[in-house]
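Take a look at this one chain, the form predicted on its own, written out in structure tokens.
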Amino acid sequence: MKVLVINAGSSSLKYQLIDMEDESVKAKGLCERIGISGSKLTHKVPGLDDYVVEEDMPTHQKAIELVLAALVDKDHGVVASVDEIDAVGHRVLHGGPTYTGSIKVNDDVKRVIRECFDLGPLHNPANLMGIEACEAAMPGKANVAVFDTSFGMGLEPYAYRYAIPEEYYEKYSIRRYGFHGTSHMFVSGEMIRFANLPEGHQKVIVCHLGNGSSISASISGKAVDTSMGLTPLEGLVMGTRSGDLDPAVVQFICDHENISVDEMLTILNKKSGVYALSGNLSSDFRDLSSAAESGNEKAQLALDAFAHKVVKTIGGYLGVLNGADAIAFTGGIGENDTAMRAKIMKHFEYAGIKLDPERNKVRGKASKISTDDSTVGVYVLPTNEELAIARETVRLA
């Protein structure tokens, strides 16, 4: 079974064909620029030079045509043609309170996607046209919906409702909903695997940390918390979203600099975090590392700070848990920066939780970091949502 991942922007989109039988990815690629002039589709093939089609795309249905286009082109295709494709996987951010897993998709569940455009405006429009021009190039073929927050919609309301009057629960389904939530399920159900946790051990906090980052606790893959919330701007200090912080900043600026809330909100996602934190310096944790090495006290800072609420959420998770049975280090930070996760996981050697010096080297690859004496395992585990998605894919289409 052959199934396309797509992962539909407001002016780009991902692609990935996998095949399931082996779970290999024959072809991927990004169209950017979609409805903006200079279009790029960019395909790659394993062990071809990539092909690139400068083509206007004033839409996502045009975008779609391309991109099938490549994939069945004579010299740079991976099937002879689009009947050879089963089915398609949709990445969407927003089910509201709808959907708590992920569903084929129907007029209703379409209905539910565009209701739920005030809680996602950047991304569930783009994700809806994605499903739309898949469906009119391809007539006929199953076409599945991931919610991003399927994996929070497990969480009971003790840990999901916000402590505010109710009447905005009811009439606005305000909560916490939780992002990178395929990640989180990927990686939570993985983790399980790779230590071969037995069954009621399965304790397992990830750390999915990036430009955009995330924690999320859980038992035998089910959800029991995570960091971010009613937006993915709640939780940890990120690339360039605050994370946390006492709600009345946002009144005490917008009355002091005369701006608009959504006005205060555009700062707060696009120019906080270790970006703001580091007197925008960069948002790139690579920059900030090489910064700080040369003795830059700002982007030093942004990287304490970011350290600093990466411990308190493990610790509260521990806590939560009551205890673990492993961490999971994921996302291009969590998978690579060796001495973020040194400079973390020091904060837990009081509870006999050890990062073995050697071990930790290691990047981008599913490995045991911890000693084997640590009271909890600690892994790198990189992460993979397109294969989330795909095999989503499968087990409903």
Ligand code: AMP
The other form holds:
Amino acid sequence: MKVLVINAGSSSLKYQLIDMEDESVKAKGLCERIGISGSKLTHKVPGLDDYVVEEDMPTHQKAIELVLAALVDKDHGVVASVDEIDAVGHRVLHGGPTYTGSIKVNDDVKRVIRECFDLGPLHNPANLMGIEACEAAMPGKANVAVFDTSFGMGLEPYAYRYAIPEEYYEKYSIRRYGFHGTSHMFVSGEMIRFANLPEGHQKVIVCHLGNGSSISASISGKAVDTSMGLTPLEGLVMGTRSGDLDPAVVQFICDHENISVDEMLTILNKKSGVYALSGNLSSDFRDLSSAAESGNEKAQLALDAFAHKVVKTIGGYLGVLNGADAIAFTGGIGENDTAMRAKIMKHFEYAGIKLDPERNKVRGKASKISTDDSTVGVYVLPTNEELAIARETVRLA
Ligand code: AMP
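Having displayed the form predicted on its own, please output the structure of the form predicted together with ligand AMP.
Next comes the full complex, this chain leading.
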């Protein structure tokens, strides 16, 4: 079975064609500048040079048509005809309070995705365009929606409700949803398989640390807590997102700088995080680490603040779970930043959780990084959201 995985953004569309026989990626690519002049498709097939198509893509529909043409192209294609694609899996940001899992798309599902435009204003409209473009270009194929929020829908009310008047929950479904759900679902499942955790011993903390960062606690793959909230702004200090802060800060700055809440939210999403703490030096941890090594105090502050918040969250989740069976690091930083992993985990030596400095040298490869006598196993486990979406698509299509 071959599954096309689509991640549609407002002006971009990423795709992968995965052969589910061996879960290998046959082709992947990116359409850029959809609806803007200068659109471009870059199509990659393992072992071949990149195939670049520079052609106007006024709509997502046109982008999908170009993707399908690339997939069947006689020189750069990987299938003889579109009929070989069995189903399409779509990343959808927000399923609101309705969907607790992935679902095969029908008119009702599209209505709910539309009703959630308010909750995911940047992503949900684009995600729906991607679905409708595939329906038009490949009539009759199953489309499956995989929601970034469905993992967090498993939380109990005491973990998802904000302590604000009930009417806002009742009227607007204001609650913690959590994001990176597909990654947390995938990595927590892989963690159980990789470490062979037996039933009854499947309490897992997943640290997804990348440009966007979040941490989840789960038992047997079911979420118990997760650090992002109504939007991906809550929780950890991130690349350019502030993470948690006293809401009164918003009012204070809006009043004193005479800016709107919308403008303030753009600042909190795009101009904050380690980028802001480093004095606008960079949001990339490689830049921050080398600057800190050369004595840049603001870069050091950014790294310290990031680690501090991760430590507080892992510590909190160890309590929430009443002890964990495994801790997994994933995402660009989690998989690659060996010094950051060591800096974070040093705080848990009090509880007998110890990294092995040799094992912790690993980057981007599933591996145990704790000592054999560590009270909790600590691992690096690369995330693979596309594969998670493809597996959900096979399950439902
Ligand atoms: P992601 O959003 O998961 O793709 O992660 C991207 C982030 O991972 C980048 O902004 C970097 O901060 C970080 N990153 C990637 N590779 C490395 C590395 N070798 N060392 C430290 N940080 C890295």
